[in-house]
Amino acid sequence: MLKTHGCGELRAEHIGQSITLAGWVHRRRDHGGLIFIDLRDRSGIVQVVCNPEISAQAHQVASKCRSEFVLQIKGTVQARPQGLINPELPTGEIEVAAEAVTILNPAKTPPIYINIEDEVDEAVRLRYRYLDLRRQRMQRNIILRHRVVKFIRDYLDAQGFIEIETPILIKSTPEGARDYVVPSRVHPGKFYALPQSPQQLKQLLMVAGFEKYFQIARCFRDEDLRADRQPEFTQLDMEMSFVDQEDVLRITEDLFTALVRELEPETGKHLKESPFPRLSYEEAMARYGTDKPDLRYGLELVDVSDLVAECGFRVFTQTVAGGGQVKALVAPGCAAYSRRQVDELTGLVQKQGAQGLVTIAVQEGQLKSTVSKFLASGELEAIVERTKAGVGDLICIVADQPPVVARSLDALRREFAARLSLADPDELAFCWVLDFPLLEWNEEEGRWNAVHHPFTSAQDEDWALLESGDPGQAKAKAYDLVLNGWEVGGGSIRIHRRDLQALMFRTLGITPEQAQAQFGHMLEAFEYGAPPHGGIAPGIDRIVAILAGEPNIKEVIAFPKTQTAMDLMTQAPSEISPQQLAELHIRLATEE
């Protein structure tokens, strides 16, 4: 090679020996005399200094040097002197006397800076991705998921399990999201996708017998972005035989547990709790008003409804009887809010969809509200006694439907812990939500869809709910390990019986015409000895990003798309020429 250490590895203990490094200038100071040069490479960063009595060929080359100019130096490492030795850097203590300097390759200056963590705009950032990974905090970032996926990998090894690819052009089936389809040449008219996930392969290698299967898989989902999503992304797939919820729960859970634990002295990352909390889907949306609640904080809701059914104050009274919702939070401490502070929180509310924010100030020796004279003293009271407001808190307070409820609620918990600054940043808060519904209602189509996915198990005593035409009581064996407030990974048992999931089909108003056509493959397979199995998908991307302190999961992902799914560097999607349009057998419809 090139160096024979790299520049973050050089210690005390190196003094005196002769070394060759390679790397990427950081910084180049001119003192006159002498010339430092911040030396980088991915190991870190060492203090190189050209002196031209020891070398007037280095300090030559030295001078011609700028950022991100590619050296090779030849030298010998020497301690710094006394007073000079920088703390903040692990080779603070050294630096490099250089005796050859060569110039590998010049470099012009870089759009963004790569010596300075400063906010960039994201599109330049994205346009020199090759630059912006160049930067301290993105190698770091890289780094810690490649640690994070080998102790996965070592770690389901020792566990027994088996690493299998499945393939990425697949065939669509509708499971959720919309498709990525790809054209194909040589069967005119017809088309791959490219996996959601592996869904169906995993099951299918549970029964080909192998049992206990993984993937670091890349999953492909044509929809809407967000902070916690990518039109590309990557997941640990885990797929088990003979096995029921619990046993899933508790190998993820001991992986997890033990990957914080390992990477704690890297990422200052820590447990809040060990084992995991569990929650109910319906225990979670009626105490946080979501599915994937942030646990490091309390803040929890609270249903007034019975307290206000036959108040004075006709919005409330009206939304009880018309089978609504009328619940509280507390805002410690947020009793002084102003006027402009209270309407900026109802502003918020009302983006979800509620009609307005009742707030109620509990201040030394009286309560303050907007509704005062709607409600008796004793009503006031007893909606502080219910929700445990103390002196200085703020009762926020929505009337609506349980989904708008739940949604307005949920940003007002999320915003407070931002202002209050509750949620501990170094403290990781696991919690699992279990016993989701089976189906939900689908009003534009009239008919039921999979909460999860089609292939979910309902819960044993659930089945006949199916049978008997009221499937929206059916509760599936499901569950989605929550971080922090990100979902970061969901499972089931599976159905692996044909008559239960031809069932299933039919619940969802699949013919059995459509299913064959679409899972025929999967509805043969269960008859020829399918064993029980189950298994969960958690995403890679969002848990590094947590693990890194990201608040985007691009920020973890070396090449990422923007908001609108585009590659601000290499701008795809493009179009393709006419030729391979043809060969495709593809006619765009702007032609016609």
Contents of the next structure:
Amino acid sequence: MLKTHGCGELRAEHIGQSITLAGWVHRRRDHGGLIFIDLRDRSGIVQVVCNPEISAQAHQVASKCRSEFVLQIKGTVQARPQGLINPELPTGEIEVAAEAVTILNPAKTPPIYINIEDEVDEAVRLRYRYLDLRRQRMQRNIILRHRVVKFIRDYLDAQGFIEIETPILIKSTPEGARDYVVPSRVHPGKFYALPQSPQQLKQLLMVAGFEKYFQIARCFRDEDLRADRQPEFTQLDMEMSFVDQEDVLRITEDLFTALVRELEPETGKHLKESPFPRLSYEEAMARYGTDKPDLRYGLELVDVSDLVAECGFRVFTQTVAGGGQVKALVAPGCAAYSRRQVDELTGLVQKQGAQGLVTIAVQEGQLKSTVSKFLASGELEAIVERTKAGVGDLICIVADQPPVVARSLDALRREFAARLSLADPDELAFCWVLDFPLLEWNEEEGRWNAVHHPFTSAQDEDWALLESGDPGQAKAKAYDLVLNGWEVGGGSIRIHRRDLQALMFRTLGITPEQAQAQFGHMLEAFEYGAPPHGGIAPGIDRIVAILAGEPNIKEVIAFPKTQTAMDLMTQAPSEISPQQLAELHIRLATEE
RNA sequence: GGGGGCGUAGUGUAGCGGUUAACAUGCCGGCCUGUCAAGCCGGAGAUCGCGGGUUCAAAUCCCGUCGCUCCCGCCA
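The structure above corresponds to the form predicted alone; please provide the structure of the form predicted in complex with the RNA.
Entire complex below, previous chain first.
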């Protein structure tokens, strides 16, 4: 090794020791007669003093050093002189008196600051990602990610889980997201797909008798990007045999409870509660307007439809009569909102499809509402009472069909939480969302789609609904893990009986021939003693981002892609040579 | 596919019809033995993303385009 110690490890106990360090010039302070170098490596920063009276060589070389030069420094750890201790630095009680400085490699002036935590244009960061990754924020995030994955591996190993790799080149299936495909050289005109998740493979591992499987699995989906979506991302893929939903929830909950507690000294983030609260899908939509509610704050939606069903405001009465809802949200302390501020909120809900926004400002001794001339004072008071709004609060009301009401009030709820800083950034509010619908109607194609995926089991009593008319009412044995308003995982109990799988395919409008062509291997496998099984797949990138306090998963991925799925460092994707195309039997249909 | 935001020295920003395109920092040179975002002095560094248009005159206004970004659609 070119070093005996890490820069950040040195403490008062090392005083007097001869040591060798190697790292990067974090900052240089040249006083002419005396040069200070803050030397940085992964472990931290230490001050090196180059005094010509101790070593003329060290001082002379140090005078040529610049930011990000790679140095090896031999020297002695010494106590800092009286009054010169730097309490900002973990190594601030000591410094290293340089006896020899070697430039292992010089460096060009970097295009971004390594030593200042400053916002830099993301394109520049991504182009020079290796420099961006040198910065403290990214080092911290990537190391945190390592700890998360390491903890998960150790924990699941101790619970009897086996980590098994599954192929990256697999068969394309039409369900779900768009596949990334890879052409086959050996089989002209045929393509592999990259896995959207190892879904089928992990189920086959259950048929294979491994009983408890997990994998830190890379997944690929060729869909448009978001702050929480990259084209390739990492899941903790898990599957277990002889379990029911309760077992999967408990094991997952125990894992994340232990993980969060283990990392709390590092992240400073604590669990709001464990066991995690459970909400049915229906309840989540009713109380929060979303299936991924942020439970760090309240602001629950309140249904007031019955209170206004026969009031004097036709928008309300017609909405209720037409099967819609009138629901309210109380914004604490916002009664004094100006017309302009209310207009902003109205614009927000209109973007979600709502016609408008009705407000009631609860003021001392009076209620000011945009609809006071339509509603009797008793009706307004009934709404105030139902919503438990107090003096100084602003009640926001949306009337529309349930999906529009949900979307609008969810948007409002998140807007108020942001404006009023209601979400504690150091709190982790996990919850489970359960009892999802099994199927949803696909308007375009005129058929049912699986909400989760076609191997998800219906709840036991709901199988009959698939045959007898009302498949849309069937609930699935599916569950989502939600954390601070992010969906951080989803899973289900699978169908393990061939007859029920056939019923499922029939309901989805998949003919036996199509099922055989696409999923023949699954159906066949299930005929050889498939155990009851189920699993879950928490998203590693999202969980680490939340633990790191980052708003975007790019901040916890070493080499992420831009919103147009480019790698700005390597310029992927790129053209390939005509020879490569020819080998792959591909001709480009380039548009003119 | 659609909507919003951003694009000016290496980096972060200001300027928003007429400026020598400004400031900070970084960079280069000089001085400096106790700094720690060191200090002081001097210097270099910008076809204002790109293309077109309006105008006597465009970084500034208009149109288009490209890049980055946030969102909707999409993401079983």
